[in-house]
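There is one chain below, alone, in structure tokens, taken in the form predicted alone.
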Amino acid sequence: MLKSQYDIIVVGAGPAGTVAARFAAMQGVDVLVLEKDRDVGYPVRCAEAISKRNVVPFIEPNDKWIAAKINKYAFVSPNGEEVVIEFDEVNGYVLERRIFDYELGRLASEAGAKIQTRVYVNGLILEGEKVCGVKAEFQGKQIEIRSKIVIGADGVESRVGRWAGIKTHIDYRDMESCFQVTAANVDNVDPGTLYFYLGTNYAPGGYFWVFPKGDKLANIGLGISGGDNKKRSALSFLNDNMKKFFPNASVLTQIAGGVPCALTLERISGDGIMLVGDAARQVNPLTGGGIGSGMIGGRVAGEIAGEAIRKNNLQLLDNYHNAWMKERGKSHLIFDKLKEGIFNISDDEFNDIIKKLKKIPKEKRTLGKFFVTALAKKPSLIVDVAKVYVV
């Protein structure tokens, strides 16, 4: 049973979600997590590629959960000329997201957190301007819970970050309009390299993407820019790229949705709440990939408010938003920065790119180089890769 009365509740029990009750929960504090759907994990809203170096310090990898091992980036250009960029060790990981969440929320768990699902949080509690719990409609009721802290990991648009007073709207123009497939009988697909398609005619404003998840199975899919959206839709690109690319492909399941390219919100906390994953804006801006960065989010908030609950302190939360940018923020800045750089390319460029590429030796290949190569005309961004990737 719930109680009526909690230190923290974490809405919403995706990565960000739990890693956050986790690491509240190892300090001692009572932490409840709460989840509308009917399973942690499900409904999977992503490409489910993660690098390895974003794993490691939130779970011991685990095959149970690796649906495929990646040790090589392939990059195609708009006229289909490929190169691939091969790395000495694994080097990222396709995720079983269902049971890599549920590995999740057992770690918090066992750290002390209690979850539930099936609880629909459709309000908060508040005295004056301060967050005091939530109220929710549970097994056919509508009930309260009071907590000192309500962390929000309930995605774009965090209606509890909204119903907090802080500014959770996103611009069209900052979201990509993503589609995607599973697909089984695929063809001509290695099982250790991800796919990037660059190029209007297969993604304009964006990427196509092929992940492998084993035999003959792979997640399929594009995210366009919003502005291209409104002209034609993400699913007529993937139609045309699944006829051209996988025509006898069998598709077993299929989503769609809206993925955030923008900035870390200006404000991620405030009187009793704070906000991580997608909720906070915490997606890398120019791969839309966000497990790994919500799981930092996630830890860097469970950090800082199981800290206030034991000190008493909820002015501690102030140290959120710095503590985030230190942690991550301030790598995706220049991601934005590549982003803008990379996405204003024209087709003919990164027909050049990929040539230029593939001249340069495999062993000598790396994601600075391709971001050098690209960004060859945009000196003022050299520095800015240098800052993130080792050329």
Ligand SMILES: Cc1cc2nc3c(=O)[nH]c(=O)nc-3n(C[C@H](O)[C@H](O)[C@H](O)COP(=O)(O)OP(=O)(O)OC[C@H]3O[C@@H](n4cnc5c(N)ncnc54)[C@H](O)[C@@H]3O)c2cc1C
Given for the second form:
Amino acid sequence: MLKSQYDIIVVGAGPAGTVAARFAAMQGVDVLVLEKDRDVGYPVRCAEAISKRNVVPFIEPNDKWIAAKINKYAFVSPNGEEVVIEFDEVNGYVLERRIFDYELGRLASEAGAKIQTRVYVNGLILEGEKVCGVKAEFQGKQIEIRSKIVIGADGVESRVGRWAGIKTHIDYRDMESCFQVTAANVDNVDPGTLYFYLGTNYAPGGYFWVFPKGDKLANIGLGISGGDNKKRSALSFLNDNMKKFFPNASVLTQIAGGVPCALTLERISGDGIMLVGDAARQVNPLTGGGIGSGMIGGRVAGEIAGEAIRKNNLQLLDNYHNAWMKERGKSHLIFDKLKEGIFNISDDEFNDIIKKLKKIPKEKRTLGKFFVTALAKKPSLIVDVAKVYVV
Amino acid sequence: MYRIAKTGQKLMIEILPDKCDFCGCCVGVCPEDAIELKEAEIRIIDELCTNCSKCIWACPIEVIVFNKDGVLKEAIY
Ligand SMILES: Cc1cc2nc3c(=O)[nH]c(=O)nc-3n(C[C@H](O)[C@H](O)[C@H](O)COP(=O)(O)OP(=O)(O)OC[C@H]3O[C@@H](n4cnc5c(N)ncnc54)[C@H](O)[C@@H]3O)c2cc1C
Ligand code: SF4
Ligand code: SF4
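Structure of the form predicted together with the named molecule, given the form predicted alone:
Once more the chain from above appears, this time first in line as the rest of the complex follows.
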């Protein structure tokens, strides 16, 4: 049963929420995680790719949630040419997030956090501007649970921050509106390669992806910026791409989704409140990857929240923004600049870039070189590439 | 009877019944916090919505529409 009071309440049991809960609970404080859906980890609104170095600090890699091991990255130009960048070792995974998220939930629970699904949080208990707990719908009843800290880990649709007076809505042009299918009998896809299709014909203001999941299964989807979705929807682009590239595939799952490809919010904490993951807009604004950075944001917030409770000093929450910026936020500033550079490249230019990259010998191709070639006309950004990739 | 938006005008934003996938894009972009999304239920909060249309532009599957005649209150049987 739920108690009427906890030290910390986390709203949302995605990767950011359960990691925040774990790192707080590890310090012996009393943590409750509330999730509105029936399941932790389902439905999966995600293409499930993550770099290995973002997984290892949080959970030991296990084949039960690894669908594919990745060491190659293919970029396809608007005119259909493909260049592959290959690494000697596996450095990425395509996950089974349904199981991965579940495991993160298990770890949080074993660390002492209590998780409860099917609780819809619909407001905050406020005393002036101070957040003192949540209001929620649970088993047909409206309930109130008090806490010293509320952590909003409620994803792209986050409202917790708004209720605490933090401006969290994102410009529709920064929202990548996505549609994805998980398909079977997907032909001509290498099981160790992530495919990125670049160009306005595939996905304007975003990209079209094909991420393998073993046994000819793949996550096939795309994200386009709200500015483009306004003219023609993500769904309609995906239908076209499927017809063109994978006419023999069967659709086993289909899902809509959104990625807030913006910079981290200017304010991610307040009096008794912290935001983590998509809710704080802690997504890599270039790639749209948010599992890894959400877990990092979760750890940073969870550690600080736990310490604040232990030391009975809620002022410590003020350190969260700087700690996040140091850990990841600063590199997101660079990725955001690269995003502006990359998404302004015309289709003709992309065709050229891929052609040029193909001329570089395979063993010398790197992700850094990809960006350097892509941004050759914007030399100021090349320095930024060097900061985030080993060129 | 028409639903009335925050501006006092008729509400013109309509989420087509039974078509939503509950992905949250519209909630993420709504400047007014005027959309409530539960596990498998969604609704516009009339008194907060300004008919700005941003939610329509963000919906990946085109299930929010602009109804210039105004959205009717659900008939009560
Ligand atoms: C189509 C698509 C493809 C993507 N592909 C990738 C990828 O390949 N790699 C990658 O790294 N990232 C990817 N992302 C992004 C990634 O999925 C997210 O960044 C990540 O899931 C964020 O984690 P989170 O914990 O912040 O939020 P979420 O995983 O969204 O979890 C939030 C949780 O909060 C719950 N919740 C929300 N509101 C309430 C409420 N009021 N009360 C209770 N619970 C609530 C939700 O039900 C949900 O379970 C993709 C996203 C999409 C849409
Ligand atoms: S029209 Fe504007 S205010 Fe109304 S729900 Fe849509 S985004 Fe929100
Ligand atoms: S954006 Fe469209 S599909 Fe997604 S929750 Fe809103 S109405 Fe539903």
